[in-house]
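Encoded as structure tokens, the following chain is the form predicted alone, with no partner shown.
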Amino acid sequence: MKAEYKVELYTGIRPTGDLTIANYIGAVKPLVELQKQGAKSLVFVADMHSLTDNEPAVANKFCREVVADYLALGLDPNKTNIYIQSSIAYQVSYMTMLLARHTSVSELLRVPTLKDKLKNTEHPETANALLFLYPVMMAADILLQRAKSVPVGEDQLAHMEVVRRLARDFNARYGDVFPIPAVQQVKSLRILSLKGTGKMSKSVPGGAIFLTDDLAKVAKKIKSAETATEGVMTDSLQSHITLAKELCGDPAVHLNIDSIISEHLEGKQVMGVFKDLLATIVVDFLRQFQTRRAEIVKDPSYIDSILKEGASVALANAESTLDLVRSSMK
């Protein structure tokens, strides 16, 4: 009997703080666009994953906040089920344990994202073990839900190879249990810090635009953002152009942006005009988002009902998969 998929599209969100405009462009917008194409999705808030580098209180604080953000950004609960990862903590932990038997420490040390994190922050001898198991827990999440496709950015491709390898190895030993999830790489758009160095990040709030920022504060941040001298195209300016076009889909506005940039490359002093336009686009987007979000959080039972329904779907899928796993291993 061929292993069957249960979920068409599956992805997770780490609840580690307020979202930035870059988080929207890189993670939420692609999911909303896939949803518009008719994909039935299952999304989970990865509070267990966030324990690799955060205290439980941080994850608990932001779980519901990030759900409200995603709903306000366009995630449709009629097309997408949402659940908190820890609502099926037993199933995730049990599957992680089973899959860990098929993973070596040396393989985990070769995962590029882990190597980068260790190089930048700590050494293997002092890193917490949960950090090493991150790809294995990711595999547990995906395989429990029997996901057909997983949209990921470039930084998660190595993790997905671990997931797919674990599924194949488990099937080779115990039978056709797991359907192999496909990797759906989403467009990688790198939005840089307004300060001009590195990507936009929560860790450098002065260079980031948060979805919850005061609108006057946002306009001020953009006015002081690094751009480029006349006639020069820089990474910072290109990032700002991408930001403007991703937030505003109006072709007329895009043509206006292109016209301003053409004048800039001809040596004209138009960066003030460009910043004014960028500020208008960002503030308009945030004003609409914040209005929708305020409506969503008025009734706490609304998010409760969405998470309850999502947990019911996730639990049914996970228990069904574990039944297959247990019977195959006898």
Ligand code: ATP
Second form
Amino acid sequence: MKAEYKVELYTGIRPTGDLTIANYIGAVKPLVELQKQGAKSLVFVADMHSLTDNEPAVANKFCREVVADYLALGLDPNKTNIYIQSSIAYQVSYMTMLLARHTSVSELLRVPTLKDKLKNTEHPETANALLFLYPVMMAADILLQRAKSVPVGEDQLAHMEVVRRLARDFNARYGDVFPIPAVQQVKSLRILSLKGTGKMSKSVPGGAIFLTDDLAKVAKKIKSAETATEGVMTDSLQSHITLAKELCGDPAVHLNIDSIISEHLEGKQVMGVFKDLLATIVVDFLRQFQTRRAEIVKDPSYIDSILKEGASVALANAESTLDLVRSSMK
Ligand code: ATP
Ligand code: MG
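Having gone through the form predicted alone, I am curious about the other one (the form predicted in complex with adenosine-5'-triphosphate (ATP)); can you provide its structure?
Below is the entire complex, every chain and molecule, led by the chain shown above.
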């Protein structure tokens, strides 16, 4: 058996609670678009990774929620298999252990995301070792599934270096075991907080719009959002423009936005008009999302069957890789 690719496009999603519209634009939409271009993908819900911050029960609770979100946001289960990472927990854990043998402590300590996290933690000495092992478990996920291409944001590039290094070293030692995964860097747009300071994030709810937000509340949040004085372009305003255009693909609406913004830059008082339009776009988007999501969760067996199918694909890939791994190490 040779080290052939099994999965064209491979990516993970985090089972954190409610998603914001920034999470949609930065993380979900690029994935849905890659899928629209015809890529057949395998997506996993990274519940074992989220044990770094969460109790298993919490991770477990959010798994189905996040799958429902992704489906309602356009991920097509006919083109993508979706599985929960822990449905192949044995294979992931065993592979992580085998790969950890070929990873030095000093290499993991040099990973920039770990360094940043430790720097920003009040008590770095209490950080758990799962955080430290993150890139190794990521390698186990990717290499078990023999993924050809892994779309990642900038923050994941250093992790992918560890993954590729591990695959090459393992091959050098044991033969042609792992096909080397390619990194596909995704440029993601950054949406700012409605308050005008920092990026929109779910841990700062005051400046965020959640996909589950009450629609009347959303319109109010937008009306009181930070914009710009007449004639001036600010980061906040630019972010609102991006938000509006990303949520509504209609070219006529884009032209309308452009013309309001040119008037604004000429010094006219049109921010009220712009905010009304933005509110309409966001509310329309959320209404459609919420309707689709309600439809999806109405029948629990729908998500069950998607996850069952995904788990069987992931298990078959993982087992065939482990067979290869075991025989190469004999
Ligand atoms: P937290 O506050 O818990 O860090 P978050 O909203 O920043 O939550 P993450 O779970 O850190 O979300 O990231 C999930 C995905 O959403 C990542 O791919 C990240 O790049 C993307 N993302 C997060 N915030 C933004 C943002 N403001 N604009 C665009 N993309 C974002
Ligand atoms: Mg974040």
